[in-house]
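In structure tokens, one chain follows: the form predicted alone.
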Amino acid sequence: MINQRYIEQFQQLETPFYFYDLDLLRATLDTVKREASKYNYVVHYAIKANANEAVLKTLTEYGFGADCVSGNEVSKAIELGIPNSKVAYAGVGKSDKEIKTALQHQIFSFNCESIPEIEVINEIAGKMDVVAPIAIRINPDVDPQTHKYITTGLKDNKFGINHWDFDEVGRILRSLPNIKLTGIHFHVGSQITDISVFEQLSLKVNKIHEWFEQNGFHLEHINVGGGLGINYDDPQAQPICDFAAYFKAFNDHLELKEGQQLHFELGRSLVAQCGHLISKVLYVKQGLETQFLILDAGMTELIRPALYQATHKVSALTSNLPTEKYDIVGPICESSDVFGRKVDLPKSKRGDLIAIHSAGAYGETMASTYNMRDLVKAYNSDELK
């Protein structure tokens, strides 16, 4: 929640910045963390969503693991005191340098794409004389009915390991001296908002895991991502997703068999409301039909627009006039570089502090200097109390 005490103290810093409610955080955690233990489900979070130094120690907290897509990643989570008994590591891409570090690590699992990768591990693996744990991502063939580029799990998409390729992939792993697999890993994709998604990922995991245990194969624990998707376009009317109906979905859907555990990687859902992109109008541009609200804050700042025409709730903070249409665009040399149009905002004018809300996920972490631009600052209410 930006309230007036803020934004006086946001009037004193250099714009744009990113501002994270530690506040709104460690309330979406404490819920998680609640909403979760009622079925002693094992919650890791994806360092890519938010890798801000003062989020990251905040979620160390809470004793969750970390869900990592690159070594650089792994060794943070170990840095920050994550057990690297809970410490998972994702990727269609790990490069040897990163597979070793991981191993070196003892990390939980590799969740492993393709085949291919499988006995590159095993190669090193045996090499450092060491057995690499490892659960298989599956592709469950599931519609995530969300924006293309954030789906991954459908049968042409380039993550996980298709049903066809099972018998393969057992022959294979009875080869493998240096691999013991522990489990099977799902990930469909991000900004679901429907939990029937999750029931249809339930059901399929179950049909997927009881190949397995007829071919010999025992599973420790089953991995089903995460990509609850939240409200960009009222963020205040729902602060902290529904987690509830969440888990309970994969409660009554997804069966374990006995001594399992169920694991989960969440990232937006935990991190993309506490976040704030703060900027400030430079110029109000009046075009022949359009007039443009032109930000000091653009793209390099905030992609997801540009990338995957998402829209965010903008707020004017420092005008309370009635409101106007704008553009609103950023400064960069490209013509995606727009956050919304005909938007209905307060009427602004040079000066005036504007609002990007739920920008706590894939906001800093996918920042550019693109044009040269600075890397910008980030803020956190602990410090600004």
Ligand code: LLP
Contents of the next structure:
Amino acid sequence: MINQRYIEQFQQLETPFYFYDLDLLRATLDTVKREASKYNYVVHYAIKANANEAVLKTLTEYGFGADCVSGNEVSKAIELGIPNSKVAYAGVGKSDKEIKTALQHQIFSFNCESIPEIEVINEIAGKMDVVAPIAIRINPDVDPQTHKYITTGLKDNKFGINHWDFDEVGRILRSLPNIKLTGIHFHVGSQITDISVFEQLSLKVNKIHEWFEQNGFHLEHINVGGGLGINYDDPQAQPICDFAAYFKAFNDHLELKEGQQLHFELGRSLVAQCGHLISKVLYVKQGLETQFLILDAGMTELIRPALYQATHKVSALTSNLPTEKYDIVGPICESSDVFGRKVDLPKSKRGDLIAIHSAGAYGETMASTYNMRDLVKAYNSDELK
Ligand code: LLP
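Any chance you could show the form predicted together with the named molecule after that form predicted alone?
What follows is the whole complex; the chain from before opens it.
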């Protein structure tokens, strides 16, 4: 899965570090572009998934828009050369400073998550003498059947505006002079592997869309967010997601009016499989019933297992001995700092290299310096060529 010539170079580098296979990223982006263009769909990349410079530059070359969740992400998108007309900005807690930044950049859309937020954007836009294009983020109450920490579209989640507030939203929208409603926005969750969830979402969108039409709001765009899941168990079997089936689900079920555009905000499905966390075995320690493989990477580099009980496939890069069972753990002073329990891995020793796969999304961007550790480094296939 990782070419031998890179593994030889890894041995000269200080671990732990992220390694991005930009060739796989390009192959993924080619597929997304081809499949989305069949229906004229507009794809934004959710920067929060991976903001590594080389990854961002590659994404920018493909002409995708940006989905941002902070003022800094908005500024980064503009700095990368992504046209402001392709920058969307979501988030339940946009600060005044962030709203100003986004207004100055004249972004495509504020995805608004509450009535008080719409009022504040109107007020700030008024002071700046501009009109803010907004989309209402709606909570459609669709269960994405994923981990509860990455479920966003249920009625008791903090995200979006619920249907019982629509009349109030309509009244407010008509009364605010510095707001222009241009669309509606949805994002029901992340790591969704059941395509029927997107079919259900599409049917809900049709109903909600109808309410807006009936109430005199003609929408220029509908944004259905991201969420397409990847294969963590067997990344090699599916290095590129089934984007054809994903976009087809929307084409078959979501009804667009003449001239309306459908937007997507994909994060994980674009970048997860191209990233690997490369680590070294520090110690092999015999436990009571298991042996611990203690790595130099931990939850500070990849927090997903500790935070979401996520499992990432782990492989040995420098040993091909018969397998043994290991509890693979990091060095951090937390019992949740575990990558896997009772994992079959070729017998390993101090100094062996280990790869933790499918780590390109929500890996490096969620890294921390907890325990005063160094922030994790990253390399890519273009620079190691
Ligand atoms: N749009 C909005 C409004 C979002 O909140 C998100 C992700 C996306 C798009 C992109 O979703 P994706 O295509 O990547 O599923 N840290 C978690 C995932 C958090 C997702 C947050 N929102 C994880 O490691 O699983």
